[in-house]
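So this first bit is one chain, no partners, the form predicted on its own, shown in structure tokens.
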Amino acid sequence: MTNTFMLYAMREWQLLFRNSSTLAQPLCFFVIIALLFPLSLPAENALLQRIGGGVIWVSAVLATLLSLESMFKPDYHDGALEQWLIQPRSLTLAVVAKVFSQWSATGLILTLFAPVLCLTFRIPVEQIWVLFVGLLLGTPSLTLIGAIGAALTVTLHRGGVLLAIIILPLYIPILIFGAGMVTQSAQGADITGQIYALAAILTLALTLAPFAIVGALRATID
């Protein structure tokens, strides 16, 4: 089972790295959105620090959403998804490997790059670590939940708008808890509750989302 998962994951990484635009677009989008706010606002440390965490979280959500539309479409167009549906191996395992590869190529990179953007908002080091932990817990949930919408819209020619309508309301709790961590930390308040909430959402997403993705793919393609 582990070998099968690694084979699926290696295949997905190879496909992702062959198409460099798939990796570059979300990161560029993330950086551009985050940099526009410091450039368009007065250079006041207190103001930038107050909004910085929320801006970076919103940028991460939108960048993740940008990467989702192409998650299953290449496999649908070349017939790989149909092969997944009829093969004897577990479709759930293939979906988990795809989601993991997608997150490691987008969400993880955004998380690692976020501390650099924090410098433009003059966010203190203590809040940078809080933001990093929040994104590390939140971005896998964003990818898992977003993959459900990507599976539901895989057969649509232009499904980006519908995908956003389906997924964005589900992202709101993650955004609230994630951005709230940075605000609470800046005020010296306890952030344990937000960490537990993000961890609980991630646990539920890891448990339920793969089966929901498989069901959506079967319903959409069949």
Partner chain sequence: MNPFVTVWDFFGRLYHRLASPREFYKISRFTTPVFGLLFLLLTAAGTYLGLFVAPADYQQGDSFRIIYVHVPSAWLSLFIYMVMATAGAIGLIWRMKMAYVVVICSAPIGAAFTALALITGSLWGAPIWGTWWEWDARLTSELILLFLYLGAMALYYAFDDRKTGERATAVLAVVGVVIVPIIHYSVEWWSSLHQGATVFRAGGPAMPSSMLTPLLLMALGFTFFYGYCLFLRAQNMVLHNERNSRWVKDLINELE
Contents of the next structure:
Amino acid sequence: MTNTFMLYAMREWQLLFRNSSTLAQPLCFFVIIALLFPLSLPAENALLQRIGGGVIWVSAVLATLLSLESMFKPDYHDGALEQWLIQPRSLTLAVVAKVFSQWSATGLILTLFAPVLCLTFRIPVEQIWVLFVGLLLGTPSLTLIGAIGAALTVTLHRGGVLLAIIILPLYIPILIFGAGMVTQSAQGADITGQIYALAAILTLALTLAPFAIVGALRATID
Amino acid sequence: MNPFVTVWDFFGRLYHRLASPREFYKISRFTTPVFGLLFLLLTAAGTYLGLFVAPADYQQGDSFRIIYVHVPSAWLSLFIYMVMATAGAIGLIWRMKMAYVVVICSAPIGAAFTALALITGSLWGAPIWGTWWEWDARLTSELILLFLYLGAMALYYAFDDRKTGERATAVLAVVGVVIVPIIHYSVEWWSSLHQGATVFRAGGPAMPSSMLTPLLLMALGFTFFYGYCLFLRAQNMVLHNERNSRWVKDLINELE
Amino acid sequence: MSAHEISAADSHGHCLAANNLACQRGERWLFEGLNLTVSSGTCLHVIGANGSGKTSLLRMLCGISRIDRGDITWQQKNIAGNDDYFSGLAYLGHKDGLKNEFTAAENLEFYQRLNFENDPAKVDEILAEMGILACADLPTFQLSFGQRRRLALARLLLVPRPLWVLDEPFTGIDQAGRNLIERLCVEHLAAGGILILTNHQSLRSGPLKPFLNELEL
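Let's see the other form, the form predicted together with the partner chain, since the form predicted on its own is already up.
Then the entire complex follows, led off by the chain already shown.
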């Protein structure tokens, strides 16, 4: 079992590092989106400080969404995915490995970089920690849920906007708890509830999403 | 004879009859007008009682009467999503053709009820809150639900192959139904933080029966309207899907 | 449409059977009521015009495509979720399943590990047998179409598998390559394997003739 997981995960990482542009793109997108907000809003530090957490969360959601488009499509187009379907190996584990490596190349990198972005929004250090923990718990769920949408649209030629329409509403709870956590902690309120909520969503996504992804792949690949 | 076995047997037979498009078509020829009639009777009674018999609200006056459209629509918007997800799961597990038809035909009806709930909610809000839109938990959840419906419809129409689209939409409906309660809970929590206008809570258990009876009649009537629309759409879809089969061709010959 | 029936005399070894199989694309039934049985040592050549459902049939037999009606069994057991079947199946479709970012050897090694083996020397041996050892360390995107095809076919040799399903294996391959593939197929069949393939030309005059069965869609 671990063998199957590692085999697929190693393959994904190798592919990611051969294609280093796929590693850099979501991060660049993340930073650019986040920087659009200060430029389009009144130049008040207090305002930026208040909205910073929400802006960074929205940017993380959009950057994750952007990376989903290329999650299954290359493997579908070159036929690798149909070979996965007929291996005597667990497709569910293969999918979990794929999601994990995809997350490590997008969500994890965004999370690690978010504190730097926080400084430009003048967010205090305590809230940077809150945002960091929130992103660390929330971004894996984003990738897991998003992968269901990516699998559903894998055979479509123009799936980008459709993927956004079907996935963004499902992202709302994660966004609410994640961004709400930052706002709450700025007001000095307790945030353990939201941490538990994000952890619960992650647990649920980890247990159910892989099966939904496999179901979606089997439903659409023909 | 064991009554349990008989009941089980009855459902088994019903299931097999409903599973076949042809049998479904026969049954729906009978049920569609019945549902339509029940809808007309119940909503007519509900409208009369709601508009003329129920007393005006002591705070809101007559403007509260929009509740008789708003609340049933909101109930149905959730109910139809549940039906879609259940039918989707049945279709995926037992590969039942008709279940997919229910999923696909329910989506636009559900979206319409959701839109109706949003519009009536906004109309209601105008005199009560003094604004067309309030970031209230229920309205926001309803708006998100509308996007879930629109997403399901967009996904279905994106596929060239009907069967692939049906299966993909069923998967999405099942995934959505797991997330809908989480969305609802998170939006509730978020709106409790939101310190704006005081949130208006409709009715509650204190509603007198002269106000409640028309509401229940309307809700039941709307449900039959959903059934009526669903069967009508499903009939069309079945005829379209099976247009190359023998029984549909015979049917057309009979008409001519 | 009439029912097709293909049976082979050999009742030993492996047996793949399809019962009352039907395939619908859009609103059109490509085939209905298809029955077939293929057992060890036989080659089934699926013949038909473009769009007659050859590829769909092959993909159904591999458990990739949805089955609209009927069922497929391997050793009398349904193939859905049957690990025993999938460890004995090799499929080569129109798409070769190779990653451009990897070298030829890396591509093959990944599939070898998927088959529970790890033996780089054997990969080199197989590449040599397919005549592409010189490209072993080239990134796959630098290979020509024919070389890629040979590399994809090399997957068949990684581990012995009783069932080969090949969709147009000779497309884009030169005469020497064709001879090579035919020789491999004959060896596979002689050892009791099963081969199901599509090809535009008749195979009646080739070396596969003694094993040949034809199925017209």
